[in-house]
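A lone chain, given as structure tokens: the form predicted alone.
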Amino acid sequence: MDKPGRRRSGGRSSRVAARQASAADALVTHIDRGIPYFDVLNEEALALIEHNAETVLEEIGIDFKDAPDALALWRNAGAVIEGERVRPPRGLCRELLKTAPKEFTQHARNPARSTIIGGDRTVLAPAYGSPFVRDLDRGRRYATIEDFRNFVKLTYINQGLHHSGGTVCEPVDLPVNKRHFDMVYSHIKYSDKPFMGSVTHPERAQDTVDMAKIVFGDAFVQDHCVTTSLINVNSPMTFDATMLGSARVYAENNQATIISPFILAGAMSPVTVAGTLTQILAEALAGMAYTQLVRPGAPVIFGTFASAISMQSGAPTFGTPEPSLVLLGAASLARRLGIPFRSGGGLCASKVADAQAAYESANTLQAAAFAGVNFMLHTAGWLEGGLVMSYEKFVMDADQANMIAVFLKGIDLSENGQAMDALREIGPGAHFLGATHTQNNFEKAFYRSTMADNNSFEQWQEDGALDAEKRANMRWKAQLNDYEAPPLDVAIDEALLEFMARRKSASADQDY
């Protein structure tokens, strides 16, 4: 259907129709790996730092921040209390993490989206948090709800991303303690793809979990997983109140919470890897056994965001092979206790999409392939160390997102992908493009990029010699041309709205 006010020729509607009916065959919930995860550590290094994190946890403990409840139910499973330090005995979080599942469904209001984290499956989702946007045209800005509700759009149309993610910039032009409203309702209205919630405060948590029962009914909330959301520690060894409030608030509703460690190797963890490494897991443990003290059987993934300082500047760094090594590591962990695992993404500390954030964000990204990570946040848009989210970026992170699942499915051994039948045909000292089996299988032969110029140089100077950020400007604006919303029902919609409406009445605005 045309949009409003714009006028389309026959000829460019059928091809946008052909297009979005071809992206709906097509239409993919997560990837199936199909190849060996990548190990780094043997059995007995795992098993060294699995002991370290124990000794962490039992001799110096993890810090619950204001957090009066989460205190009780530690000291009633057994920990020791001091204070507002918590001591786990060895061995108890991993028995409390026997109630977590190994895998989960987390639901979209599409059925046909929802999709299974854990697992030999992997998730990818958009970038996550950034206050800033950029665009070619308007360079760098604070992130408004129209750049918000943009990338939501953007991921729903581009088929790699199978995750409609969260933050996927801050709308700094809506007061703080509302935002979260207006986000939410974007995932819903814009996508129909799984998302994920808002954990800036319980609150804010709760208001997540009733807008979801609007969409799917409060009976199927409760027994099944609609969001996922980023719950993650103040490292080193610390949760404060407002991330424990809002992991609370979504395990009681058996919702899923990501347990992240937030780690900068050289300041928030010690500088070796080993050392990262017992760290993450000694947090990571703490925080998920909590969501199980919380409600025994809630969705749980094993976190980490980890990079490293320059000893030189102490800012970030990212692309080095020291947090590819961690990933890794943390990955072989998390398969050990049967926990999803979520790390990755195109991280990078580039302030424009170029060579830097290639190189930066393709090393991250092939290390998460490799090492196997169910839920892969920061995907695809991420610039600056995380403060930028970039239209060009997101585009070009798109296609790589399309080319890791290829890359995932590994190598076809059928009867067609052995080609025995191209060998006989074709014989020494001739040529494939003829071949009965080129022929019948070309359209699908190779992966095709969406974004990189293989033509000519003269054919590509012709067409005005444009390079990655300039072509991957005129696709996302060419893609948000085209999008079209998916079906909301129109009592949910306004119920929503009559939702929101009344919440925000409820309190006066804030900027902090």
Given for the second form:
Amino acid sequence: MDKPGRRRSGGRSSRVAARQASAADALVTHIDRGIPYFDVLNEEALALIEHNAETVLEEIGIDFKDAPDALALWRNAGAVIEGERVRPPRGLCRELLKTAPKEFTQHARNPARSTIIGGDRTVLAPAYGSPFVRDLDRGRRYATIEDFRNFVKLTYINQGLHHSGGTVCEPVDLPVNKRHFDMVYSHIKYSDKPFMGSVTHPERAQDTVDMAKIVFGDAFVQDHCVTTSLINVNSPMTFDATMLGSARVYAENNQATIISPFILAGAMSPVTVAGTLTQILAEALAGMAYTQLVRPGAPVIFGTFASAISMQSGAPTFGTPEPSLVLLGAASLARRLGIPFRSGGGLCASKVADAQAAYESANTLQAAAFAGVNFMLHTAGWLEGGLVMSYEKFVMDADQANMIAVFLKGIDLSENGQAMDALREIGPGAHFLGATHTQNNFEKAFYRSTMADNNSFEQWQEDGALDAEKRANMRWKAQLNDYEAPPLDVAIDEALLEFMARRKSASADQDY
Amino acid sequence: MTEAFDDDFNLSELDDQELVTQMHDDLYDGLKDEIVEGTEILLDRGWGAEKVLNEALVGGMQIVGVDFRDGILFVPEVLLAANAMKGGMGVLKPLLAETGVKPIGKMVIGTVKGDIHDIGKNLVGMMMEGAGFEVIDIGINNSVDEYLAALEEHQPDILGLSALLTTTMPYMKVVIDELVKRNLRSQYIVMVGGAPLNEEFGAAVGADAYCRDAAEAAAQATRLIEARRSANA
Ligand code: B1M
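What does the same protein look like in the form predicted in complex with its partner chain, given that the last one was the form predicted alone?
So here's everything in the complex, that chain up top.
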């Protein structure tokens, strides 16, 4: 081993550069898990919930609303159909799901950023769906396409986020029937990470697929997954035509969907954890099996959005213990089923990036990490129950994302990890700072938070006595300032713009 | 569970004042049968329907509303209370109509086209019923035509539009514009709500009120109806 401190390393300038680049700057496409899963249900309990879920399917059934094509597929597969109610006999959904991949690659336009969803891996993506944005300077306001681009850029810069996400915020300044073009285009143009598609109308899903074809090529898209999209169940036990139509378009084109029972327990499911898990499993089984009816082998993810309502107002609550138990239980059920699992995120109900936001978010992020979530939507930026995307919280959460990655890797038990040489070298009563082992390892030994201030009170005061939110404000601005777009093939860019212009001019602007 | 109280007594043995107080408690406890019975007893004793409505029912629900706002009563309890109120209203409604007393008000409510978020709308309906309104819930995903048909059929005082998506809330304007176009706008109080809306949005689409939550919706509705009735009086 080199003797530390006896080499020329470029002196001040190169050291400064190296130290300013965070350890998290290396390009990573996912987290490889090195620690065991945390199961809150034993074998007997899991079997009980599985049994109850099959009972729900067979006895109560699931509504597939305004979707005669879906009903026809189910009828052919052997389900009992009554009106719009589908009752798959015990075991049918599981049987159908045998064609669903255990894990799959979602390709990015930069192949080095293609990621794998499933197995012992975790992929992190930013928050999704908020109509408002917030920052310290301008407060809370409706999001615009400019904000959307900013969050795509911030996600691109933050390497701990492996996926560009989808509706990182809703560009309310664009017409409803056309904003999906600009959203998909922004993901392609301002990032080269994998991204999500539009689901608010089957036509918009098709536009997403068509734009992906321009980027990846027609044939490639047919046998490779290049988008993952969010299909929410209208719990309890209902799929609506919009979601079914979009799911169908994606599955037909071999693109991934996340079938997500989206539960505000108490309103959308029973108030107990076991009852909620039962409903989640039944809904997910039915939705995922539907994708396999559309196209056997289409990639699909078992989603779970777990929250509870405040019984005092009906408002969604986050970071409380019961939804964490739901999340952990659902992860175990998905693992037994052999299907990739989506849940988690930095969920909170707080209005600003304060202590409530931090506690609630940490609770969900950690439950998700322990549970072994494969695809974590809402990792960064989420405030106010998903109504607000916060610039400051985004960079705070991105720091947490990097920490999760370190934690999940687990404990290094290599010779270097065992550190016997350091123990021998120092012995009783001394300190380890000068040990050879320390000199060789110190830089990467401990996660260096990009957000925390650990200085003395006096230094913190001299630096302006900045609280976390103010530091975060400086950080996101610096990141946006340093942002450089990944190169995009000019011909592809032109083809995308041409496609969008043509499609946009084909219909009038609409507000629905 | 709350502790069981001695409830083994006969409502008809109470004097008027005791009975009204008891009905306030029974509304609070969500006891529909008892509220229907109490309402009938007061009517039998010669109370006018309007007096029963205001003193026994609305008075009781006001207490429920205050304690809901203050976090003492929970949603499922308010749901029961509203249901009990509805039971009493069922008895009073024909009598109020006979005597030409204006009912508290009627509302048609539904989520707009493309929107299936209905938890908030359901809570609004519940609070409105609790405040004595007749609520016609036309469910989710309503087109302009469906709203118009419901207005035509039910002739409500209030049209309530709910939306939770930025992709669907602009449709509120489509509905309101159509009312304007058909010269129907002034016939109705239009209230809008849903988490992604705000005060300015409500004003921009031409609604009479934006309501941030269900309790506020009931309070605003009462105010707006009173204002309108006194303006027309
Ligand atoms: C007439 O007068 C009035 C007066 C007052 C009125 C009123 C009318 N209406 C409401 N009020 C007011 O009083 C109520 C009681 O106090 C209040 O009602 P609220 O509804 O605000 O409050 C309720 C008591 C509790 N709140 C809620 O019920 C809504 C909570 C959130 C988390 C939510 C839920 C639960 C759901 N969702 Co959806 N959902 C979100 C919501 C985020 C949020 N925090 O609001 C939001 C609104 N959803 C969103 C999205 C994206 C979607 N959702 C979808 C689906 C669903 C579920 C079906 C899973 C479920 C709804 C179930 C149901 N039966 O309602 C999809 C669309 C479905 C559709 N076509 O409508 C889908 C598109 C998701 C997808 N990719 O599949 C986001 C909005 C995006 C946007 N562009 O605007 C969202 C902000 C979450 C997010 N970050 O993604 C007040 O607003």
